[in-house]
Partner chain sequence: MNLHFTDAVIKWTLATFLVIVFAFLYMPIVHILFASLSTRPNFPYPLEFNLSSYVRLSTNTVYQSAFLNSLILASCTAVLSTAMGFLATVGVLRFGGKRALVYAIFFAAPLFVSEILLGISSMALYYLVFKLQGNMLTAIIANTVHCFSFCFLIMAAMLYKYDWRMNEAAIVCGASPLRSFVEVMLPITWPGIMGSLITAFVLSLNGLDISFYLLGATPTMPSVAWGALRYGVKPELYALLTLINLIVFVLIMGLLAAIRLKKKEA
Amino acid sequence: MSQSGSYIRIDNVSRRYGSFKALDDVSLDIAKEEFIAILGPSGSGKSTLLRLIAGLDRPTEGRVHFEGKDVTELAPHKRGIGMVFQEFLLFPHRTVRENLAFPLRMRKEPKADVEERVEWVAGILSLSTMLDRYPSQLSGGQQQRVALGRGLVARPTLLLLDEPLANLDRELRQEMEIEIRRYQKQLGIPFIYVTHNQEEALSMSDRIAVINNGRLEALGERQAIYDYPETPFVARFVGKSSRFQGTVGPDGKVVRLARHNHEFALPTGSHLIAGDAVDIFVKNERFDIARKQDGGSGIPSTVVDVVLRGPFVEYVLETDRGDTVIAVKPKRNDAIPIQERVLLSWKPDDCHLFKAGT
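Supply, in the form predicted on its own, the structure of the chain whose sequence was given, as a single chain.
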């Protein structure tokens, strides 16, 4: 990934609507040729941030810069951006060619330039053989490519995408994730992609900005966001995890679970001290499961269901305290059967600990 300085800078931006603060002091630098995902739950402020970058709204405080120039007050059509929305917004009575050409015709571009750019974007998006079809004659993925083409046809310096795959089925969405990332690398312009879907953010982006309650909760490379969450919210929201509570023992070397007869060594590099109450997050794929009859230590549990997920198996476990935990393991011929008694555990460095209340 090319990180040659800041191409887009969001500088201490806040946005209030009356007494409600939709964004609270958000700062973010985006490099040229970078694909960044803005990830957060519904109502977190991620779409508000996108609107401020696009110029569709103005910040209450803070500034927005493109290539070192303050564009905070600049109209959207003067920012050189393209936008793709959740709804395809295609004209049903116009062909693919006419849909692609529409943004350029609105700008009164010369006919020769319009034709050249339509052919260019159709080539990139594999739409060249479909230019004379109507939207009703296209599949969902093809319609999405046309919507992308309308955002790209003017050759923007930045593309903003607001949950563009939300209306596609899972298989088609996964295909489009690969395609969109390929287009971004081919075009060499920054993509800012808003989504509440962590799988989309992890599969496509170079970096992820996690937004929660209007604040920037975390920012980092996608693998780091997943493997090393900085806050309990990120640990819970990015990846599927189970939460436990415990206390650091008096020797400062082990963590004892509050509701279960189990303890484990304090992870390497932890700054927690003896007596600290902690929240413990373990991702579903990091659990170890051992048959109780084989001995060892762990949380006594019972397998209540086994769900096949292709090459993986989800074991739905119920602990003796009545908690439900899902453990994901590679599929094997000797799968643990339903009603089997097991011991649930994890390696110390495979969990994330936070002081309770943080």
Contents of the next structure:
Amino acid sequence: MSQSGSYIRIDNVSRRYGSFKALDDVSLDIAKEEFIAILGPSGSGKSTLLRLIAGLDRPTEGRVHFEGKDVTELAPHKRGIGMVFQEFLLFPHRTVRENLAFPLRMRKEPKADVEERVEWVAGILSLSTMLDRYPSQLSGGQQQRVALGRGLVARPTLLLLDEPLANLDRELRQEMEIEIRRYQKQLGIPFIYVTHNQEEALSMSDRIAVINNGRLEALGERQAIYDYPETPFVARFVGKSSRFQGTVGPDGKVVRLARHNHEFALPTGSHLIAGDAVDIFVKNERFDIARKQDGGSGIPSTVVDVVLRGPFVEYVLETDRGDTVIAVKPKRNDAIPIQERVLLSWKPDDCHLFKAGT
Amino acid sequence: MNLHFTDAVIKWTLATFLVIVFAFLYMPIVHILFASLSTRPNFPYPLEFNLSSYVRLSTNTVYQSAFLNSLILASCTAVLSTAMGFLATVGVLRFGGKRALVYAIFFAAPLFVSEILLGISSMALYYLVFKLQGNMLTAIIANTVHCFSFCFLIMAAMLYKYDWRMNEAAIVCGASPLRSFVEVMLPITWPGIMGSLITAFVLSLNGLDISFYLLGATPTMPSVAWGALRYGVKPELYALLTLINLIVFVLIMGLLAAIRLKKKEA
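Having seen the form predicted on its own, please provide the structure of the form predicted in complex with the partner chain.
Zooming out: every chain and molecule, the one shown earlier first.
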């Protein structure tokens, strides 16, 4: 680890398998001490990107740089990285201690250092009491921590994480999300975290790179990715949202929904012009629901179900045209009962508009 | 009460059956052991304990060289066919793709070719094409061809469950491909490799047909035993066969112990 200029640079990288483009011209700069999530649906190419950074696969085009050095042709075992796999892949014939010591032994560290590093990593991951057990004697969460420890123990230049929490149950996952983020801040090396789970990406990372069909769809601060999606795909994939179709009215000032009798003002600064067909994305927590008896405008709907989620309430609504929409609201005492007639609307600035077909 | 009685009957019937099956399997082997320890090898009952046939064996150069030849033949075949079987398994499982099953079937199919046929045709072919006379080398090659399919099947069964990403996990930890093989893949899969080695060893140690047709003037255990049947069995042959059975027995016990040890680890 050098003091300055430690970063990862992925430069116009493509990977083809025959005629199939798994990755298509992806460029990405990762700063030192950054936690970046690579988010995408399965088959989007996000794991391919991770394997290219690890050196387990070679790009057909483009270069990969670590700390200013071109490592594109460098064998994976010489890259000085750590990696955590979804299936953990602990060595079943070795104890936890031996698993943790493995990367250090491979790097020919002196024996005293090996012991010291193993103790250190076992300490921060609370594994000290189970060093002499075999992986098969550990729970899923413990195995996960050993896998993480094996990735971190040898002072890697960066840590690659390939859906490391996918095999854990929900509660443990949320606990580990906080832990992993803490380790990253503590160690000050870049973590590159591949996931198809947008909640994980949002809760842990500094920046998110959204990958779809082998292309980089969006790259930005997590808050920006969430609040200002640049493409319809990002709007649909990050956060939970509903989609509507509509047209910009002849005056160029309102958007009229296609299937519902509702219109709202076109947000100021929009590039859309009169007559444009648009896709409208509204995040579930951005909906306004008003009882029909109170009047006002909106999509006439019926409350079909109310799901309690601790501090939040999920209203399952059915519009009069038969579409299902979920609206999330903070839990209050005046909850709207099932079967109540409501009007569904949103503020113009709370939705994302894209010209249809983009 | 009644139920207990029926249970007991079933239990004892099964136990008796098990004893009969084992007796059936092992009586001939034990008989040879008795014969080798007796001064009356043709009918060694009542039993004796007499080592004279072993003493005579120690001076019989034909049997000794046959034993040595068989040992060389079996060891070389075991190593060669296991190495090839391992490579074939890796090839089929990792790079076979959609046609993996087709490759696997063709690798295993020679199992169903009769050994005699393989022996004769190997002899004919090697002579015809390579002008090779029947000798130790051709015997090893022909035996390897035969054992390869067994080795392939044994190791395919073991490696089928192996997660190849385990090698990648070792490599990203900084292990070279060779080290990841030695430190991770080999220890995880070695019961399969050991099983393959032992099977190939025992098969080629005992296989008469292939060695018989190929060896010509070089005696091996099976061909000497075969000859002895025609020219009169000598008691030292019993001693030699007992020794061979003992070696095989020790090998199998070793394998069993190794598997036990591995289970304890897991």
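Numbering follows the first chain given and starts at 1. These figures come from a predicted structure and were not determined experimentally. Basically, rigid core = biggest C-alpha set you can superpose within 1.5 Å across the two forms.
Taking 2 Å as the criterion, Glu221 does not count as shifted between these two forms: its C-alpha moves by less than this amount when the rigid core is aligned.
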